[in-house]
Amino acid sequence: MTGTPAVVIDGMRFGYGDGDFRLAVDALSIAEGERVACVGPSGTGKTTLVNLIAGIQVPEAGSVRLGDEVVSSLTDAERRRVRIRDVGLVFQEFELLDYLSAYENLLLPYHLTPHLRLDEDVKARASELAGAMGISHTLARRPVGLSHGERQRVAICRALLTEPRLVMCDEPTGNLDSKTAMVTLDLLFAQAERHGATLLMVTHDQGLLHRFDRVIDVEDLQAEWTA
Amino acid sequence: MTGVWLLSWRYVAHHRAQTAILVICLALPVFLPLGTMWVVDRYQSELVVRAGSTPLVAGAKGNRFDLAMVALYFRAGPGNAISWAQLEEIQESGLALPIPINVRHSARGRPIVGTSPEYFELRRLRPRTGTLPLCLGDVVLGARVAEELGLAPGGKLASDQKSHHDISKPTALRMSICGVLRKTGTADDGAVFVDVRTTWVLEGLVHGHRAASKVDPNRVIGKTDHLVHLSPSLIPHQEVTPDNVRNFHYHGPTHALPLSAIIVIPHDLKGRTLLKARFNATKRWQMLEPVEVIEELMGFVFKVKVFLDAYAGVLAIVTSIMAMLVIALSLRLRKAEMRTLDRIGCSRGMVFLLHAVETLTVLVLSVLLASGALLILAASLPQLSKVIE
């Protein structure tokens, strides 16, 4: 941990069109290399916070900074470029493409953008990463032929392969049994640390919180809404 | 760009059943109108070329199409016969060369065409092996007949017996194969040619048997000074051989012998006009230009083709709408996948490109399938003469 902020949120205001939900965060800073757990009851805005940091959604006011880039003020195309290059995302539902093999899913970001070049180094890194995650033997299979744990590990490899500055996981163990969840998290932490990536994980699992450098509760972050 | 092709191909290949259905549905509206057009064009050109090389056809009054079809494609209809006298009349007029065509019998399902040597000149038919039919009882085979029946010169071919239960009907005649014609790709390949006199033997009009003086007396029904009446139970010769050829004879005036049609080759336009006028002025005979009949026939075909084209057009519109619907539904079904791509950071342009390449792949496969089907059709078009026959 160097103490340099990987994520900085300042005076951010966000609301959905129907007005039922509003998220207001006055200030949040996550240091580079820091491992942060994001908790809170359902519907309080954990996933929305992840989406705002990743640039999937844009705040109405305030700013979201990702390293040197003020994500909130970028165009849609620029936000996508930042996301695919600098952010690794892991979802609860794995979100692998069923018509690709595990290996092709792992390399998916490289197939989707010219900003990432798929060369022999990347392929070697993919094989190494798969080996470290224990899924080398599954790479030729399609997702339908993998267990839940294997699918999530493929998804984690996909998120880490681009060597992102920030890895964000939205309840990655929600669909896994506790033993598989623990193994998967061990592997995730080890690989994130190895790559020096900042980790922000949304979780409901209280038993995991002790493994993080910091735990933030979205309800505590919620500031008074000012238009 | 490689990634786009890879992902698109993987998607299309993974959903191969759906893709195959879509490809077939899109290929059909391309193949159907083009295929129909090719077949009709080929059909028309084959008919017109053959009709064009046949200046006039004379026959008994009746259906014009039947007369043209019997003279051009040896399709024996139920129509009345024209007589040998009309052929002699044309010959004696000095206005044209008449060629007899008599098609009333078959040999192993192939039409037996009785004609004269001029027919082979008209159609430029040359024997590949052997000779043309020179004698009574000789037969020369069309190329396809020889190929399909595995026959060659020196062999024998029996005519088909019309009735096995009526002893008054002439029996089958065993004919000697004297030659096989070169392949022409026309109706001549599927016919069996004999001298016109042989067809009268087949009809029982000309027949051969032992001399009346040598026949079993029990089979003699009656006698006059000039005529001996023999019992129908006397079986005539069933094969023409050098030994019995002199026994074949006809008991009536030769000008009454029947023909299915007469191909008429006028020496000039004047002869053509005069002959047509003379024949068409009678109540019993007609003379027609096969090209006109075939064009009239093709007129009907083209009327049907207009409906086929319209049908293909409607099919194309319906298929296009269905394809658009399928693509739209596919996009809805892939909403989750698109959301994943969106969240990973895939650009909108790339998502559009993925869909475009997938659609393009399906279209290219459809065009390839339609082209393949058209190539197969084109390759089989030369065999179309079989269908026409």
Contents of the next structure:
Amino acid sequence: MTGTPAVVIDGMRFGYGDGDFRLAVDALSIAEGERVACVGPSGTGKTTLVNLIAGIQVPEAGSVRLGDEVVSSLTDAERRRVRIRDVGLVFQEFELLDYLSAYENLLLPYHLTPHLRLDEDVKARASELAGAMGISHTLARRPVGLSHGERQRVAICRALLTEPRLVMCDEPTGNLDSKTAMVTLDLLFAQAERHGATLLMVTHDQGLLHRFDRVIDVEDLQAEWTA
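Next block: the form predicted alone, after the form predicted together with its partner chain:
This part shows the chain on its own.
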């Protein structure tokens, strides 16, 4: 770890319309290259925190910074560019497109922006990741023909393929057996270390926490709400 902040949150306030949910984080800093687990009971805001860091959602107040960019101040198009270029995301629902094969889903980020160039090196890296995750034999299938765990591993490979500087995963091992969960975590750590990426992972698996540099509990982050 270099100690350089990869993520900095300052005075952030976010709520869902007229609902009761509120997330208030006065300060959070994650160092470049740090491996952080995010824990907390369901409904406390773990997924919301990931979405705010990625620029999928925007806070009502305060700021969210990735590296040198204050993503909370960018336009929707600018946040999308940063997300595709610099952030690898593994969603709980995987977000695979039904009409594409697993291989096409894996390569999807390279068809969404001119900032990423699909070449033979990328294709070779895709094959390498698929092999490491044990899904090479599934790449011609569409998501409907994949098991839950296989869809999960396709989503993880897609997140790693762009060699992002920040990888964020929402329960990436939640539906995997213990052996595959460890293989998945090993791959995430190895790829993050290889490319100097920061890793933030939401998890309920207490057995994995010792593998991380730091564990943050969203309930402990929650500050008093101020409008």
